[in-house]
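The chain that follows stands alone, in the form predicted alone, written as structure tokens.
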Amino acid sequence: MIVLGIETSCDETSVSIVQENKDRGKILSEKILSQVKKHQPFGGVVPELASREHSDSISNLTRQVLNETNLNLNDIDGFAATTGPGLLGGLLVGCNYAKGLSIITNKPFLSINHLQGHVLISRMNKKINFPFLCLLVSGGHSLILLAENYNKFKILGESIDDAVGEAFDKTSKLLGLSYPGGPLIEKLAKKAQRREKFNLPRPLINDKTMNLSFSGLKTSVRRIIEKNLSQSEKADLADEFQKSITECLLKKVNLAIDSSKHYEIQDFVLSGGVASNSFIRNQFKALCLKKNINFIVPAKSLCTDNATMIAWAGIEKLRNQKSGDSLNIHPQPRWSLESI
């Protein structure tokens, strides 16, 4: 089986093909056209600007893959697109692009939510047995999820506001820093010489529900930052406010693998734009150590927003249900994983 799957939820174009081999699937061309340094200059994304861009390069990396595997649209089995969530111009062009390649070819088109993308990734090149839980930390997202089946999903606990990585983005910026802010600021946090300690709060870390709070936190750095911090103390304000963000993921994921005891939880997947933080994954490496479950993290490159993992949804979708879906399905912006 055969799936070209599309993403442009935000600011990445991306189409890639993938090839399913023994339920395992292999990446045979993959193009991601990034836009971070258009959106630069305004410290975060520009929904029309964002859309213009998708709109422009589309078609151009689609014949790039078809060239590279020496594949013609007639050779795909299915064609997958991101439907949501994310910014709905973006959506649109994806979305439409993709039904146009299903009604010229008269194959599947295959309607991929975005964060369920995320979620299945980690079984591309890894055998990994449903229910398994997952944390997804990306821009827009925050999730302690368990993972049923492919279409599947429940949700234990989310961010009550800011996502993990609009926090790292946010204070990414009162650091003075640019955008994105993950990279950077853990970047910054490893020139830490820990002279300084700002007593950076942990919310909802004592609450006993799982759900997320990072709103409070940003505010605290920006208060603290207001008092003209060195270049020194901003690099432990970094390390502290990466520390304050783990532990606090750490306390919830604790809670989640306690409480799914009874269907006998085997892996732990940590995924999204955030997973590619080395911190964050060495320090959850250790709890499922600690736990004796297994810990699965997608490589670097799989964790931030790319096409393949559409494309395998898409596969893991077709071989499901044996058909595609209504060509009728329109791009919904907010799209809960837990009402596919």
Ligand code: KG4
Second form
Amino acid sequence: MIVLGIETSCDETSVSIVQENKDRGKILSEKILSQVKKHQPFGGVVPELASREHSDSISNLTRQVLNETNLNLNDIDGFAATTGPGLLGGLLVGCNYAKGLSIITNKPFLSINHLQGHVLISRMNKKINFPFLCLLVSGGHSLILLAENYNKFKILGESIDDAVGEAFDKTSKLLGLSYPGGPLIEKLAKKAQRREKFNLPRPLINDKTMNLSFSGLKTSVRRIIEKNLSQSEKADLADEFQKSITECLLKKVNLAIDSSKHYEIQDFVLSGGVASNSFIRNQFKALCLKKNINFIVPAKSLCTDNATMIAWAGIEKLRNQKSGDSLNIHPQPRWSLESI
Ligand code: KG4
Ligand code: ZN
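Having gone through the form predicted alone, I am curious about the other one (the form predicted in complex with the named molecule); can you provide its structure?
Below: every chain and molecule of the assembly, starting with the one above.
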């Protein structure tokens, strides 16, 4: 089975062709066109600009992946597109393009939830049995969830305000750095010398739920930055910010592992753009070792937004439900994993 995936929910236009290969998946060709430079002057993603960029590049990227694989449209068994959550303009571009390809080839159209793509991508290269636990940390979402099957997810905890990636991006802006902030804060934190001197809060760390909160942390960072920090103090602050976030995430995932013992969970999956952070990866690896549970994290290139995860989720869907989705499905800017 070969599926072509399209991702246009935010500021990356991506098209990928993935082939099912003995229950796992093989990337035949993947293209990702980042719009980061276009949005950088505005300090965040401008929706109108994003949808225009997606619309301008989607055909070329599709032609490129087909040329690179020597496949033509009729060789593809299904066309998968992100249909939410995300920015409506971008979702419409990708969703309608996939529907068009599905109509002219008479092959299935597959409507994929972007978060489902992030959660399932780890299964493309490794056998991971359901149910498994997952921490999904991206620019728009921070979720601790139980993946019960390819299409059924139970949210155990989530951020009640800012998502982790959003907190990184906002803090980066406060520190005078650019967008996206996560990789820049990670880099700055490596230069830290005097550790733990700002007493940043660990919001909700002693709360009994698995929910998270990061907006207070950002406010504390703002107050500290107003004191005009030196370059080396900024590095210390970036380091402490990263540690504070990680401690909160570790505490809540620890709770999730303990509270789901009856499911006999064997695997913990870290996913989403923030999962490409090496410090966070290492801390979770250590936690899983201590808890005697397998630690799985995708390659960094598969943590941030990409169409391979959409194509792979399409393969999982097509092999389970055997047919495509209705062409009457419309993109949903807000779409919880629990209501798939
Ligand atoms: O999953 P993703 O590519 O897009 C969304 O679905 O939101 O995640 C993007 C987020 C951004 O907020 C970005 O700052 C963050 O992931 N991010 C990181 C790192 N790389 C990307 N955060 C912390 N450390 C990183 N190395
Ligand atoms: Zn994402």
